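This document opens with one chain alone, in structure tokens, the form predicted alone.
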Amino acid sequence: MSGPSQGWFRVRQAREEDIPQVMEVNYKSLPENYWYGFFKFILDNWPKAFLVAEAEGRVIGYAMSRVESVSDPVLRGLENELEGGAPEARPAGGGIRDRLRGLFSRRASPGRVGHLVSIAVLEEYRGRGVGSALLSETIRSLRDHYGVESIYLEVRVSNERAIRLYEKFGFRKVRIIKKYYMDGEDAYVMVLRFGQSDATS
């Protein structure tokens, strides 16, 4: 699979031989690092959701995702803990109908969701559209190839640049996970639910 070309770089599906370069991007760009076997596991199971950005034969960025079966209504984009319930489904004033809807959503059968596990671009290539291209292709691939109903991710609460990018594509903050990262920083969980704010359609 070959994705969009921006003239000086292109986005394509990752191959096993890309993993060492992906690991280098991960190590140089993020404090959260993964071992070879984890990258290989994602690639083997969800190959169309593991993308790299390439320039002059070099991997300069990547985005890897997996598909999960999830009952949690927050990760499915049905509720927002930061707004108190399911704002997209709540009539003005709330009431018994609203409470019943929330009860049934929690007991509903699991939904198929995408999880953007990691995305990174080498520092010298940031601010040039690489991250946006990777994110756009990730959304398209998870929606079109894997049929997910939503995509979620975790992001540091201090990473305003990344948060702005995700919001540009329609992701919304729905939860805070306290001390999610090894250094003790909290994470926002952000969700894009298709059919509501799908910026790629």
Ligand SMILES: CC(C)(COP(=O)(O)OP(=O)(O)OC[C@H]1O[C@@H](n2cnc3c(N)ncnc32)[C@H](O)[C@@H]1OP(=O)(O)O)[C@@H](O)C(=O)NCCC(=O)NCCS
Contents of the next structure:
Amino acid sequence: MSGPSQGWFRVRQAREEDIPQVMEVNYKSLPENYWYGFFKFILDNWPKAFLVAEAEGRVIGYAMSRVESVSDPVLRGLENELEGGAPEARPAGGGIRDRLRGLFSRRASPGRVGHLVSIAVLEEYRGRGVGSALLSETIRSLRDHYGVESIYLEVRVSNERAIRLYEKFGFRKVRIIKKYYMDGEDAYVMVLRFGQSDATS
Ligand SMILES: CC(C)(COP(=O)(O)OP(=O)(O)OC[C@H]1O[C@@H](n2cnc3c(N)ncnc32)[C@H](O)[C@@H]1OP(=O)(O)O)[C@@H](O)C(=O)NCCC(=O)NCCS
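Having seen the form predicted alone, the form predicted together with the named molecule:
Full assembly next; the chain just shown is listed first.
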């Protein structure tokens, strides 16, 4: 697979030999680091959802995701804990019984969702569209190849730059997880549900 090219860089599917460079980008960019086997596991299982951006013959960014079977209506984009519930989670005109029935029937069968595990671009290449290209291809691949109904991710509440990037593609803040990170910082969970807003189509 070869993704979009902006002239000076291109996005493509990751290969096993890219993993050391991906680990370097991850290590330089984020405090959340993973062991080799974790990257390999994602690549082996969801190869079309593990992308790298390449320029000048080296990896300058990556985005890796996995596919999960999830019952949680918030991660499926059916409810928003921060806004008191998405409209489609509430049957129109229904009383409390209809509403509960609607929620439980949705909860009964899990949905197939994408989880953006990690995305990063080397500092010297940021602000030039690489992150957007990686995210755009990730969304396309998870939706079109893996057939997910939504994509979710966790992001530090202080990471305004990443939050702006996700919002640009239609992700919405749906939950706060207190002390999610090792240093005690909270995380926003953000979700993009297909059919509502889809910035890649
Ligand atoms: C988040 C990250 C991947 C974005 O990559 P990038 O290549 O800089 O992204 P882009 O150049 O495509 O910019 C995407 C959006 O980010 C925002 N952005 C970019 N540069 C910014 C800056 N200097 N200040 C604030 N927002 C900025 C803008 O909304 C931009 O969209 P726009 O150009 O249409 O306005 C990159 O900053 C990064 O690697 N950060 C460290 C790792 C990280 O925080 N990962 C996310 C963990 S959840």
